[in-house]
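Encoded as C-alpha cells, the following chain is the form predicted on its own, with no partner shown.
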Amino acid sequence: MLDMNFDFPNPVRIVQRTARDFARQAVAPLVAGMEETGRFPKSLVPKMAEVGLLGLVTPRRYGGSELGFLARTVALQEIGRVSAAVACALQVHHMQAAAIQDWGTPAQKEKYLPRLCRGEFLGTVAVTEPTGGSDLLGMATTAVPAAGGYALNGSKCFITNAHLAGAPVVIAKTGEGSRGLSAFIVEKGTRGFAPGREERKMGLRGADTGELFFKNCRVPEQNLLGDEGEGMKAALKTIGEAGRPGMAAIALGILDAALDEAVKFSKSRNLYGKPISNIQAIQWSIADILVDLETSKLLCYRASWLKDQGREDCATAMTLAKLHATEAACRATRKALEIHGGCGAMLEFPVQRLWRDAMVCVSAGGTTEIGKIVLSRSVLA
C-alpha cells in the first residue's frame, strides 16, 4: 500500500516558522513605502542572508542550508503573503544560485555561491529582451570571440533585480540555432556594462526591475558559464525548475493572503443588519477563494518535492504548479475585491495591491501560453 504523508518534515517546518516571522517583523512594516516609491528596500538583503533565506538551495560546503526546494516554496510562499515584490526579489536570486550550482565549474562556485548566500548582492538571471522573453532563439545580444573572452553587445529588459545584482548571469547568443546561445556571468563594474532605467509596474512594487546593457562589454573566458552553446539549456532548466515554481510559491502567498483579507472583511462589514459574511453569495466566493489556495498548494508542494527527489518530471510539475497558481490567484483576489466592494478600489485595503501583485505574476517566468505549450506537448509526444 502506498504511504502518502502531506505533512512537512522538521526542517521545512522551521523554515516556514523562520519566513513566517521574518515577513511579519522585517517586511511588513516597509511594504507601504515600497507601494509608494516601487524601491526595493535594501536593507532587507543582510538580514534574508542572517536568518538563511538566501541559501535555501546552495549546498553547504558553499555557505547555504541545502534545506531544498520544498523548504523554498514554503519561504516564498510565508514572504509572498506579506509581499510578493520582496519574494520575487528572492526567488530570482534562487535562480541565479541553481544557474551557477547546475552549470559552473568549481572556481566558478567557490567565488560566486558564498557570496549569493552572504548578501553581497542578489543574483538575476537575465534573458529577457525588448524583442520578448518566449522567443529565446530570436535573441538579439550577442557575444563574440575577444581577446581572453568575448565581447557582449546588446540589452535586456524586465530583469529582476537589476539595479541590486553584483554578477548577473547573462544568455547571449554565440551562433546559430539550439546551439547558439550561452550562459555567461558578468560582474558589476565590468567596462561597457551598465544597468538603464528601473521599470514603474502596476504590481510588485518594490521588486526592482530594469534594464541591463552591454556595449562591447569584455567577459573573461573563464565567466562563460558551462560551454558554449549551452545557454538554451541553461536558460530553460533554470527558468523552469527555478523559476516556475518560485513564482508558484508567490501565487500561493497571495492566495493565502486574499483569503485572509476576504475573510476578515466579510465579517466585519454589515449590510442588512448582520455582516456580509452571512450572505450565501459571499460564502460562496470565499469557497471558491479556499479551493483555489487549496489546489495550488497541492500542486506546488509536490512540484518541489518532485525536484527535491530528483525526478526528471518535476519541470513539467513545476509548468502546472506556475499555470494553475497564478491564474488561481487573479481569479481569487479578483472575488477578494468584489466581496470588498467600493472598498477594494481604496489604496488602504491591501486586496488591491494582491490582485495588482497577482496580475503581474502571470507572465512573470513564462506566459500562461507557454506553460500550456509545455504541458500540452509532455502528453502528445
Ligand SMILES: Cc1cc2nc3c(=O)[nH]c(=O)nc-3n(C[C@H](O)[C@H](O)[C@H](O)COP(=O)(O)OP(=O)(O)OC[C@H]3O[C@@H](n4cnc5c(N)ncnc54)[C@H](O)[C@@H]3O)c2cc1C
Contents of the next structure:
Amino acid sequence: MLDMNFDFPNPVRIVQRTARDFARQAVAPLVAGMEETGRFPKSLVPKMAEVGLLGLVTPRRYGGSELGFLARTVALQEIGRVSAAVACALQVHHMQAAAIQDWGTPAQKEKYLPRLCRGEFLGTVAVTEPTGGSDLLGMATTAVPAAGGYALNGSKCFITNAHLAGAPVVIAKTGEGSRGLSAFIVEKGTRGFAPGREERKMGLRGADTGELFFKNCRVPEQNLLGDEGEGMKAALKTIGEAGRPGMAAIALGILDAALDEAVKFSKSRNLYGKPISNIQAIQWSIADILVDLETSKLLCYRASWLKDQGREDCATAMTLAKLHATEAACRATRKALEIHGGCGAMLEFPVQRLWRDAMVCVSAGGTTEIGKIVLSRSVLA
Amino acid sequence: MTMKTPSRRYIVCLKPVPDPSRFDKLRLDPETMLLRRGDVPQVVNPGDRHAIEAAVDLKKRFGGTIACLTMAPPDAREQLEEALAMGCDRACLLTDRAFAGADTLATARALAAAVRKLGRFDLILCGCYSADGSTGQVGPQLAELLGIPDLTHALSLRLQGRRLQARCGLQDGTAALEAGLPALVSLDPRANVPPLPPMRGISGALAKKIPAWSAADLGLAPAEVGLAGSPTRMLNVFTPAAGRKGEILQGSANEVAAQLLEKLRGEKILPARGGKGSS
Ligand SMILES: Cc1cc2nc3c(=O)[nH]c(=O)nc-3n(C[C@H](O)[C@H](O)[C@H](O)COP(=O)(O)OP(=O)(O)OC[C@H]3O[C@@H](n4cnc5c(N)ncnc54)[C@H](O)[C@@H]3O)c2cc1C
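Structure of the form predicted together with the named molecule, please, following the form predicted on its own?
Full complex below, order starting with the chain above.
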C-alpha cells in the first residue's frame, strides 16, 4: 500500500509527553495566580530552560535542541492546553530565536542564541505600533544613521514579553517602501530604550504584553539584524513562519482544553435525571468542537511539517492553519461555554478563560482579515 | 571518585507499559485474557524511570556508562529513545516474535542472555514493579540467573570501590545493605524524582542507533523463550468480590462523629479518651 504517515515520529511523541508533564507539574499551579494578577511568573523561565522548551528551534551548537517546528507545535499545544498565556510567552520567545537564526551573523548567533536557550532572558520581536499592526509600512519608528550605528526614535505596542526581553528584535524605518524597514537587536539597558506600561488584557492574562519606547536610542552597527532594508522580509518571515504557527499551536491547546471541559461538564451535569451528555443538542455541540479540534490539528501539523522540510510554501499553509485554528478555538470555546449554562460565566470554571484566551489569539500574529488577504492572494495571484 | 578503576558499566532494564494515566481505557481480550495493548499508548514503566535516574545519578557521581535494555515488540524503540534522552548512553532492543507470551522467568532469561552479550558490567538497575504485571519478580530472577547479589527497594545508593552500599526500604523501616559488584538493585519509587527527558536529550538520542537482538542473536533456543519457555499459565482473570463489613451510623453530625470516635477507640485505632491526639 502507498504510504502517507500521519503518526508522529518517536521524538515528537516524547516531546509531547514531556511538555504535557511539564505543563501539569510546573504550569498548572500558576494559572490561578496569573489570572488574578495578570503577571508573568518569572520563576517559570529557568524551569522552561532546564527542560529545553526555550531552545526547541535553535541549533544544538547554540544550546538548543534543534527538534524543529513540528515538535514546537506539539509542545506549545500541550502547554497551551494548560495555559495559553504561558504558551504565548514561549511562542514569541521562539520567534526571536528564529529571527536571529534566520538573519543573524555568526557573531550575533553566538552572542544571543545560547542566552535565549538558557533563559537568561525571554525573547520577542517588536513590529506593531500604535499606527496599526496590519499596516506594516505605516510604522513611525525611525532608525537613522548615527556615529557607529543608528539612532532609534518611536514606540511599539502590544509587544509580548516586553518587560522580560533582554535584547528584543525591533523593526524600524530606515527608508521608504518595502525596502525601507530594517531589523535591530536592542539590548536592555541601552540608553534611550525602556519598556512602557504593562497592558491589562481580557485574555492570555499573565502573558506580559506592553510597550517599548525609543528616544534617541543608540544601537551599534553590529546589532543590525540582516542587511539594511531587509526588515520587512525578516518581519514577514518571522511572523509567517514562526509567529502564526505559534499562535495556531496555542489555539490547538485551547481547543483540546475546550473539548476536555465540555466532555467533563456534560457527563457530570444531571438534568431530567441523567447527564446532559444524553441530550442530542449537547452531543452535536461536542461533535462540532471535535471537528474544529481535529481539522485544526491536521492543518497545524502539516504546516509545521512543511516548514521542517524546508518547503517554501509553508508560510501559506501556516497562515491557513493560524486562521482556521484561532477561529475554530473561538467557536469551540463558545460552544463549550454554552454547554456549561450559567456555570460557564462563573470564574471557578476554566471554560470562560478558554473563551477569553481564544478571542485574544485571533489578532495576535496577524488578524483573520489579513490572513484572508494572504490566502486569497495565494490562489488569485 | 577519581579512582583508577575501569569505567563503570551500568545496565538499566526497562519495560514499556500502557500509560497508567489511561488505565481506564484498557480492556482485556476476552479470548486470550491478555491486555489489549494497542488501545492505550505505551510509556516507560514509571518504576523504571527511578532506575534510569539512579543510574544517571551514579554516572554523575562515580563516572561510567549506561546501557538500557528492554525485551518488547519493535515499537518499544520509542521507550528506549526516551531512556537515551534521560541520559543513557546506549540502548538494545530484544525483539523476536518468539519472545511473545513470556512470563517473568522467560523474560529474565532473555535479559540475562543480553547482559552476558553486553560483556563486563558492574551494576544492573531495575524498577521494583511494572505498572501492568506488577509481579516484582523479573529483577530478582535476573540476578539469580546471573548468579549475582540482588538488593530490592533501594532508597539510596553509593559505590565504594567494588562494593555497593544501599539503604533499602522494608515493610516498616529501612536496612543498610552492602553487596559486592557486580550486583543488581531495584529502585524504590521514593528513591528519587526522575526529571522529564530534556529536549536536548531527545535530539541527542536521534543520533544513536538501537540494535535489535533476536533469540538467535542471544544464543537462546525457541523452547527457552516466550510462551514456550514460560512455566506460568494464566488460567483465569477475575476481580475478586470484595466482602467488606459495612455499618451505617445514624443521627446528627455531632452524634455520628461521637459514635465514630467511640468505635475507633474501641478498635484501638485511636488512643483511649484523654490520650494524646483525642479531641
Ligand atoms: C496578545 C497579543 C500579543 C501580541 N504580541 C505582539 C508581539 O509580540 N509583537 C508585535 O509586533 N505585535 C504583537 N501583537 C500585535 C498584533 O500583531 C496586532 O494586534 C495585529 O497585527 C493587528 O494589529 P492592530 O491591533 O493594530 O489592528 P489593526 O491593524 O488596527 O486592525 C484593525 C482591524 O482592521 C482590519 N484590517 C486591517 N487591514 C485590513 C485590510 N487590509 N483589509 C481588511 N481588514 C483590515 C483588521 O483585520 C482588524 O480587524 C500582539 C497582539 C496581541 C493581542
